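The chain below stands alone and is given in structure tokens; this is the form predicted on its own.
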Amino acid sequence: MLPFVKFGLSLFLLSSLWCALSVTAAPLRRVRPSDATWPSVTEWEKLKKNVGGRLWPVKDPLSACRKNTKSKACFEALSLMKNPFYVQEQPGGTELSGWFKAWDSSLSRYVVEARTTQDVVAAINFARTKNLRLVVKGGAHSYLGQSNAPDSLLLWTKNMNKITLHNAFTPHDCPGKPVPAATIEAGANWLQAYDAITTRGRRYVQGGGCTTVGVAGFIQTGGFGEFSKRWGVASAGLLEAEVVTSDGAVLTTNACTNPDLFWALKGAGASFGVITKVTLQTHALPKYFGSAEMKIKARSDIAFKKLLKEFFIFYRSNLLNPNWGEKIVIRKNNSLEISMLCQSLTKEQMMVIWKPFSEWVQKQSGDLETSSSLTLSVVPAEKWWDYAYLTKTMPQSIKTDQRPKARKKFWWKNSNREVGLYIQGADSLWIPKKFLSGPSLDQLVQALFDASRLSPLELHFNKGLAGASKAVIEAAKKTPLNPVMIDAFALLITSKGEGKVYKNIKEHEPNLVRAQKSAKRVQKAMAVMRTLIPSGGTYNPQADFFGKNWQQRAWGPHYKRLLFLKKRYDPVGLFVGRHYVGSEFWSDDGFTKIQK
């Protein structure tokens, strides 16, 4: 062969190689409208045939204040927005406002509305070929601004919510014995399914505590509803599910069939495609659900101690099983506020179980003030989202959707903080039981006493599985949360925001001096904790945005397999969003990929 022959082939195959690498490795950098290689109007109208027509642009919906904060249509775009029902029924809505210095409320260039399997396939397929940024959106609940993102393809799944109950389900290509089940598509609520579930089916399925948060995204973060101690993380009911990942094909994954991406959907799911519906185990229904509420104010520092440790020696000896969960509050102004949810359990029960404390409290009278004395309540458990049973009985802990042609649409009125809130900073990590007594219950009180100088705690009992049964740990097991979570007895979670504020929107801006020092105090406040339970970890849908270690803290020892899997169902990157897995590797806005 003549040596230009040899040359020009070289070139030939050097040029090949180039091509093929070019094809298939991760794009560099998502488009964005500006670029030159932004879909032409072409491209955008043959999605929105594909997608049945169902492709728009997204509209602000506080349009009319940016406009004119004095108007009568800002006015009623202001009063909607407080309605979460509303918020998630618009495209470019979300839960929070944003995160200072992280994250601000931002609408998507486009929407698809996702009415059928097909119609995310058609989404994903055309994001990944245009080279676009992707968000995807249910319920609009993320904390960490994961569901929205400027310049970005919005892939809008909330008209997917039709709900069908199994009597006996059995996952595909797995033999065993069949269960109770329910499949729920992936826009649906839980109100929308506790209402098919539990109101009208008479069973249980182990779901959040909050009426509007999305079920497929709360599967996918794991998920401890409000009795976790009794029937485990939400992702361990997890039988089936159908997912699109990022080349457009639908896979159904359960413990037989795909089921190392079934294990990673259980707790870190958004990073690996968009499920489309799951399949939750259901349960028999107990009789009653119940509440236990009370406010205490020490009247010192010292008895303010003294009370906490109280509170926990009763907390270790009376609730830590699988009846109880929820929280208490603590307060730098020395207050205890408790609310405890409870399954099973008689209002003649439960009065036994409170008794001690309630009368240690009572003989504390000098040093101690109680501004809500113990509350003790107890509704049927198919009671317990009825609308018209709570609307006729309990109307004070609820707050209703007013809107004309709403449909029995509720949201507990201690969830209301939340909607248009703008995080100043927030963070958690777990507690271990053995901070339940012993020296460490004291440097336990100690450090809460100091950090909640700084910034209010919530202990979230039912975040933790300490004191559920077996069956409830080896099922957590199978998921990819960090395992510190078994041992764990709470959740520390530590908050500030500044509600119903709007980037942008005059006269309703957020009072970023006051963010800048509330960020500051609670960062403090979580530092105190840390340094006493260092390997804490951290609950990913509530981790402080710019937490260091991430990876490890929200999955320990399974990050690294986690990792291997992104890179297998999702190379290009597709599904990135902060604190998704593999999102180290991309900017913080996720439109450019980091050569690491």
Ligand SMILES: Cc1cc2nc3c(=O)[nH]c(=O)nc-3n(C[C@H](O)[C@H](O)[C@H](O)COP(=O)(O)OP(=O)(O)OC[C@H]3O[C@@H](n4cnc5c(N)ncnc54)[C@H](O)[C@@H]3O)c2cc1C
Contents of the next structure:
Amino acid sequence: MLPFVKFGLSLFLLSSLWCALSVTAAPLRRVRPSDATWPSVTEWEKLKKNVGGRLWPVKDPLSACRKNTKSKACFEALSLMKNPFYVQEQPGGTELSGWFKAWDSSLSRYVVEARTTQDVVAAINFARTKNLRLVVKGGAHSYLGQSNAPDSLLLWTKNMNKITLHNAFTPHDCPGKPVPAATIEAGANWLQAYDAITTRGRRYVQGGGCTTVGVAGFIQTGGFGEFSKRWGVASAGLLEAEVVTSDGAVLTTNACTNPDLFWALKGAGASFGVITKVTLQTHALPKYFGSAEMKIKARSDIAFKKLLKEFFIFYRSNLLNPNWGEKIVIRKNNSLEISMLCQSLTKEQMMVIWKPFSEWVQKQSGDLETSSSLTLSVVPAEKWWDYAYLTKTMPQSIKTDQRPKARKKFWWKNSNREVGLYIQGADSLWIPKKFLSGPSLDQLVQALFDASRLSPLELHFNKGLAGASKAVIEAAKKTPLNPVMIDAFALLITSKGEGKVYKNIKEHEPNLVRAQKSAKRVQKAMAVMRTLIPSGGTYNPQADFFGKNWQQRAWGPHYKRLLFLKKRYDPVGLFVGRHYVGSEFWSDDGFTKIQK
Ligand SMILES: Cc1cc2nc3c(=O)[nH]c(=O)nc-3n(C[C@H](O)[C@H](O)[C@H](O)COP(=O)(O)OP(=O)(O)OC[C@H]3O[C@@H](n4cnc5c(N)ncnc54)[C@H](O)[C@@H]3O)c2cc1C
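Return one more block: the form predicted together with this ligand, after the form predicted on its own shown previously.
So here's everything in the complex, that chain up top.
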């Protein structure tokens, strides 16, 4: 070949290669309604037909207030939005109204109300082929705002909520001893699950404490409930899940079939596909569940630190075991609020356990005042979630759904704060067990004291597995959660927020000046704690939206493998959201792929 022909050919090849590179280098961007490539009316109609007619534009639950905040319709809408069941029954609703400078509850353009796995497949295929931003919503309880995005297609699973109990379940193609279990469809909330499994089925399943949280949404984060020190991380009880991946394939996952994906679903699931149903192991119910409550206020800073230290010593020797969970709250007015829950113990046993601490507190009457003295109560375990029993015997602990057609729905009073909450700042951190003794305990007490001057601190003892059985710990190791939670005695959570406020609703707007100040205080409080415990990680669903190094904090050494699996199961990045595996390759709004 003549040299100039060769040269010309190389040039041609080079330029076409350059063209190809330029084409691939153009950032991938999901389409918005204003784009020419947004699906046509005919295409939407086709999708609607494929999902049994259940495709709609998303309605704004607060539309009446956007027009006139003084109207009766607005008053009624705001009142309904105080009910978390109502909120999650609206495709456009979110439990939280937003997070300062992070996200504001927003409406997708269209919603597919999935009732079957085939609906999920159709929505995923449509979103992928039409290059749409897809969001998935179950119980609508994401703190990080992952289940809402403007200009997106919403896949809403709320009404996929069938529950089936099994006396003996064996995962598909996975031989082993059959165990009792429950199969729960993606959109069921924990109240529906507990009603079927505990109240009527007389079995225990490890789920979450908040009745309105979605089951699949919870399991895919890992999930800790009141008694996780006894029955483990909720996702460790997952026997099998059906999941639809970004290519529209319906996959059965369990320890033997698609085991990699099964592992990833147990703590990073939303990044990998849409779970359509989960099968969770159930357990024999203990005889009782119980609670121990107390509020103590110290008269001086020194007395408060002494109180904290004494409580932790008591906790270490009496409560750091599979029987006890739940939390304490430490406030800047030097008060300690104790709300512990237990399983399997009688009231007499509880009294013996708490005697040393309660006597110690009494002896300090010069330094401490008990604004609410120790109250111990027990409930037959099968009544723990029983609407009829609770409304009769503990009406002060719950709020009930008052709508005429609402059947037996309640939520705990202590989770009422979150409904319509606008988060100003929040973060979480696992605290290793070593801080319960020796000089580390003094350091912990000092740090908690200092941090609580800035923001109230909650220590959730059930969200760390120190004190759990070997079996529970081994099962937790088979999840992708940051392993620091195994040796942690508690998860520290701090958050500040303003309740029942909504962006762009006059007279009900969040106070942004206050939000700015609170956000700073939360950050400073966590800086104090992270200085003491730099490698304490975080629990992703309750992490700081702006947290640095979030991949490492949430999943620790597992992130590399998760990212590898993300590329395998979702190479097109259909499942993108705040703190999703691989979301560092996408813009914050999840629309544009970033070259890194
Ligand atoms: C009031 C409140 C109490 C909470 N209590 C606890 C607690 O006790 N323990 C604990 O561990 N956590 C708790 N959380 C955190 C909560 O479990 C997580 O935020 C969980 O992801 C919420 O799931 P959801 O379906 O309700 O929310 P959604 O907002 O609907 O979903 C949350 C995330 O899960 C994804 N998702 C939902 N459904 C599916 C599905 N079928 N397949 C794949 N991805 C899906 C969404 O896309 C989103 O990324 C609480 C949160 C709130 C607001």
